[in-house]
Each structure stands twice: as structure tokens, then as C-alpha cells.
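Here we start with a single chain on its own, the form predicted alone, put down as C-alpha cells.
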Amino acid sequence: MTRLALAEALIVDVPTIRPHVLAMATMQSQAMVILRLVDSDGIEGFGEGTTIGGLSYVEESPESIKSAIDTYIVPVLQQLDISSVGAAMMAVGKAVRGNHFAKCAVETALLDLAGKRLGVPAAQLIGAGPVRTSLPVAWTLASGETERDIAEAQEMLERRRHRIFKLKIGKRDVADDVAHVAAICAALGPDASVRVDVNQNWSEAEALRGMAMLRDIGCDLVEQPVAGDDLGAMARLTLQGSVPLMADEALRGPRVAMRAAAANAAHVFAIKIAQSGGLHAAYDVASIAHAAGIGIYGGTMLEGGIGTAASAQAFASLPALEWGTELFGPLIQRDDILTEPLHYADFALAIPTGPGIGVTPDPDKLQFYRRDRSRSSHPVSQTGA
């Protein structure tokens, strides 16, 4: 029997490298969750559970995922063969209810060490295993700023990084953020795609409004642009079918991905572990997706490079990816967390591949960004085999 021999989580905050603007909040800097477990044999796991804006976003905050994972998962944790990885996040789901971001970062780090134990890449833990190599890669234009967003774009296809290009708006009126998206269109031309994320900003009338201009300067997808909860709204402007729309905040895991499905809500599902609540979740996810005949992109809530390569783990294992991914969250990092840095080349981010989710948190970096100088761990007596 492995046993938990060591958890420690703490809250790491990274600054950016600009403002992010979103339609709820702006974002300076990025505060990550970073959990560390070391099991009876003396393997490390690690898992990340990172939001988006504190509570601007969801329901859970670093503050609520490492309250969570001390106080109620560790426990359950100690209690259980932690090689196990199925039977370990089913005590846990029992045990804790909702809580996704959380339970997305224990199962990551429990695949970790099980991938680690076994010498494989926590690819092969899923589903059945990987199907690519490399994920297409978007890079978002958030600085709110038309001129500063197409030098921006400009300069990710010089270098090769990136050619599909998301803008955050619902901030400003419709036809000024049309307006905005258009001047980016028409500089970009051919040579990208470019697509919307309205963060739930905008009624079903204004939705309806923007989506027909947005077809009409080139916008290749628009991104959850009335709130998630409204799948009716959904259904209707799905139908309305002016340009793809992808759900995004209406996704919190297989039994709402369900719903969504059997509403028509979309057009495109954006597939996130943490969302999900953890890496088979979103595998589950992507299954309801492809039966649906609902089109499937890897989404992000601007991981560092644990969460990021967890990510790109569960997503070489998914049947189809017509949508790409945009797994580019380290790169908005001023800083790498991390040993190696994930590779990015040819507009696409290279799967790790070595055991478990394949990379190694850098510790002098955790210890020089964490919030909290003090520790939060839990050494575990062994008193079984």
C-alpha cells in the first residue's frame, strides 16, 4: 500500500508581463496554487489549482483551493492507497462536494506520482492514451489597446508562436468592441485566425447584435458571450448560427456538459481541467462533446507551467481537437516556475513526455513568490504498509 507521506499546498503569485484585461476584472499578476505530495516511497507528485480574478470568476479563490485541499482533502487523503488514483478521487468526491479547481489540483498531483511510479506520461493514464505529440496554441490579446494588440499579434507570427489570436472584450459598448475586433481582423488578414471571448458580458440582445457584426468583419468564434446558467439564451443564439459559439463558463463538469449538449447550447465546448474538476472530468467532458457532434478546444484558466502541463497531458489523449488549445499561460508569466520551461515552437506547445505530467517546479522559485513564507504541511505517520 502507498501511503501519504507528506502534503503541503501554498499560493505562489506571479506578476504578468502587462495588464490582462478581462470583461471582469484586469489582471496584474497570477496567483497559482501549488501542491506538492510525497508519498510512503519518497516520489513527488505535483498539482496546480489556479482561477482567473479571485472570486471575479468562479466560485472558488486561491485562498478557498488551498483551504479546501488542507482542511478536507489531505485528510481523506491519509486515510487511503494513494496509488489508487480512481478509488483516491472517489473518497474524495464523496467526501467534499463541488470544489473543482481543488480536486483538479490533487488529481493532477496524484497522476503525477502514479505516472512518476509507473515511467510513463500521465497521458497514458487516460483514456486510451495519447494521440498527438504537439497542441496548437492561441495566444490572447488582452491589453485593451487596438494598436498595442495587432504589434502584439504581428509579432507572434514573426516569431512563429502563435497564429490564432483570441481578444477579450465585453468591457465597452458593442459596436466599439466590434470596431476593435474588425481593425484587428482586417491587419492580421489570412494569416490568422481571430477570434472573441466576451466573459459573459453581454445580454442575448446585444449577443445577437454583435455576433451578426462580428461574422461580418471575419470573427472565427465567439466565446461565452451571455452568461453560462442561461442555456437557453444559448440554444437560441446556437441556432441563430451567425458564428460558431463556444461555451466556456456554462462547462462545470460532465453533468452540466450534459445538459449543455442535450440543449444545443454550443457549437463548440472549451475543455478545462480545472473547470471540469480534474483531468479525467475533462476527459469526460470532451467524450460528451464528440458524441454530440460538439466541436472541442483546450481552454485554459492561465495555468503555470504545472497546470499548463497537466493540461496538455489530459489533451494528447482527447480523440479530437478541431478547435486547437490555449495553453499559453506560463508565457503571460514574467517568470517560469518551473526547472525546464515548456517548449514552444512552430505555433504549437510540445506534450512533456517524461513520467507523470512531465515537468518539475523550480523550489527556489516557489519559495521566492509564495504568499506565505510560513509552511502548510502534513507529515503522516506511517503506520501502514
Ligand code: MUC
Contents of the next structure:
Amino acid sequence: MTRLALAEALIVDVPTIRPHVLAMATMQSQAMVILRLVDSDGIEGFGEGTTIGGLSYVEESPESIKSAIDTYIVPVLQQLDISSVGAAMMAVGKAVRGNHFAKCAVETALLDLAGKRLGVPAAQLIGAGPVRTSLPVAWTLASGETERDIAEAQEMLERRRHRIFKLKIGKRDVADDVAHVAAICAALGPDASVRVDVNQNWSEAEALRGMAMLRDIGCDLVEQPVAGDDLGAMARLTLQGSVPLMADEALRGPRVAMRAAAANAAHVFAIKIAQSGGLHAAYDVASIAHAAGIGIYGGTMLEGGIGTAASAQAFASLPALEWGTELFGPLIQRDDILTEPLHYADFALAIPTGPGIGVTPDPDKLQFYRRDRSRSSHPVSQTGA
Ligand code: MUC
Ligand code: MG
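Switching conditions: you have the form predicted alone, so give me the form predicted in complex with this ligand.
Up next: the whole complex, starting with the chain shown before.
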């Protein structure tokens, strides 16, 4: 019987390398909940619960993730054998509704512990185990300035770090946004794939107009153009078919994914471990997509190294991943909280091969960036749109 000996959830604020301008928030820093579990044998497991823009993206915030873990989930874990990850997460699921980001942090830490105990990467504990060793990684251009975005993309191409670019739009008028995308497509040429993410900010009529214009300038994919809970509008836009439509905010776990697939509401699913409710739930969402003939993309909530390594472990085991991933979260942060950074080269992320999630946070960095210690030197600055 393996018991939980210690649980600690810290909110950690790390500044971004530049403002990251999304339709609903501009990020100057990223707030991550880093969870540390220690079992009765003294083994440590780490997890991460991270969202974007406070409460402007989903119904969970860094503060609510920490509170759900501390107040409701840890007492459940204290009652059981934490070496049975599936049974532990079933018990957590019965005691706590929703709270997908908090559950994802907990499942990650339990899988990290289980992998370390068994001496295998977490990917071995998901599906039938890993089917790939690296993941193509997109970069998001979101400085808010066209020329700066072009220079950034050209640098990424030269360094062979990224050749897939996601542009954040939806904040400005449709025509202005399309002009911005057109300038970037023209500057980068055929060597790059240019995609856009509207983060739900268009009406259906704007999306109809915008997507037709985006098709004409060579944009490859449109992510969540309209509200994620409007599967009807997403289905009509998918059927209209000017540019492939990718669902993101719509996907809140396997049940919703099933409804979205049945409604033909997307050509592609952006699968995120936190939004899905954990690594196994993400695997289930991907299975639904695969069975429905929907393409798969490995999404991010701009997690740091722990959440990104956990996502990589989950995506390692997906049978199909036609659209690549966007696991660049640690690279948008000014500092890396890991002892050994993740390895990015040749347009891809190498999937960590060590036991568990394969990465470890640096305790000194956690001390330095933890919110309850560093508020005066690193203020949280997630401004609204
Ligand atoms: C999103 O909506 O996809 C992913 C990359 C990025 O820049 O923002 C996130 C969130
Ligand atoms: Mg998105």
C-alpha cells in the first residue's frame, strides 16, 4: 500500500519573453500551479495545472486550481493507495465534479510517481505505449505587431525551431486581421504553415466572411472561430469548408468531444490534457476523433516544463497526430523552472525518456517564482482584452 505522505501546490508566476496578445487577454507572465506529491517511500511526483489569462479562458483560475487540490482532492488521495492511478482518479472524480485543470495536475503527479516506481516513462502507462520519439512543434506569433511577428517567424525558420505558425487573431476587425495574416503568409512563403486561432471571438457571419478571405490568402487552418459551446455554428462552418476548422475551447473532455464529433463540428480537434481532464481523458478524446475521421493536433495551455512534458507523454501514445503539436509553452517564458530544459531541435520536441514525466523542477526556481514569496519582484500581470 503506497500512501500519500506530502502534498504541496504552489502558484508560480514566470514573466513571458514578450507580451502574448490573445483575443481575450494579453499575457505578460504565466501563472502555473506546480503540484508536488511525496509518497510513503519518499518518491516525488510533479504535476502542473495551468490556464491562460486568469478566468478569461476557462472557468478555472490558478487560485481555484490550487484551492480544489488543497481543499478537496488531497483529502481523497490521503484515504487510498496512490500507486493505482486509475482507481485514485476514479475516487477523485466521484468527490470532485469538473475542475479538469486541477485533476490534470493531480493525475500528472500520480503518473510521474507511478512511472518512477516502475522505472518507465509515463507514456508507457497510456494506451499501448509510445508510438513516436519526437513531436513537431508550432510557434504562436502574438506580439500584436505584424512586422515583429514576421521577424520572429523568420528567426524561428532560420534556427530550425518552428515551421508551423499559429497567429492569434479575433481582437481587431475581420479585414484588419486578415490583412495581418496575409502579410505574414506572403513574407514566409510556402516553407511555413500559417494557421490562425480566433479564440471564439467571431460571430458566425464574421467567421463565414473571415474564413473565405483566409482561404484565398493560403491560411491552412482556423481554430475555434466562434463560441466553443455553439456546435451548430461550428458544424455549419465545417460543412461550408473554406478552410479546415479546428475545435479547441469546445472540447472539455470525452463527452463533449463525442457530441462535437457526432455534430460534425470540426475537421480537427486540438487535444489538451488539462481541458480534457487529464492525460487519459485526452487519450479518450483523441480516440473519439480518430474513430470519427477527425484530424488530431496536440494543443497547449502554455504550460511550463512540467505540463509540457506531461502533454508530450500523452501525445507520444496517440496513434494519429496529423497536425502536429504546439508544445512550446516553456519557450514563451523568460526562465525555465526545470533542472534540465526540454530539448527542441529540427522543428520538434524530443519526448523525455526518463521515468515518469521525465523532467524535474528546480527547487530554487520554484522558491524564486512562487507567488507567496515573490509578489513584489514579479507582479502577476494578466491584463484583460
Ligand atoms: C489556445 O487557445 O490555443 C495555445 C497557444 C497559444 O499561443 O495560446 C494557446 C491557447
Ligand atoms: Mg486555441
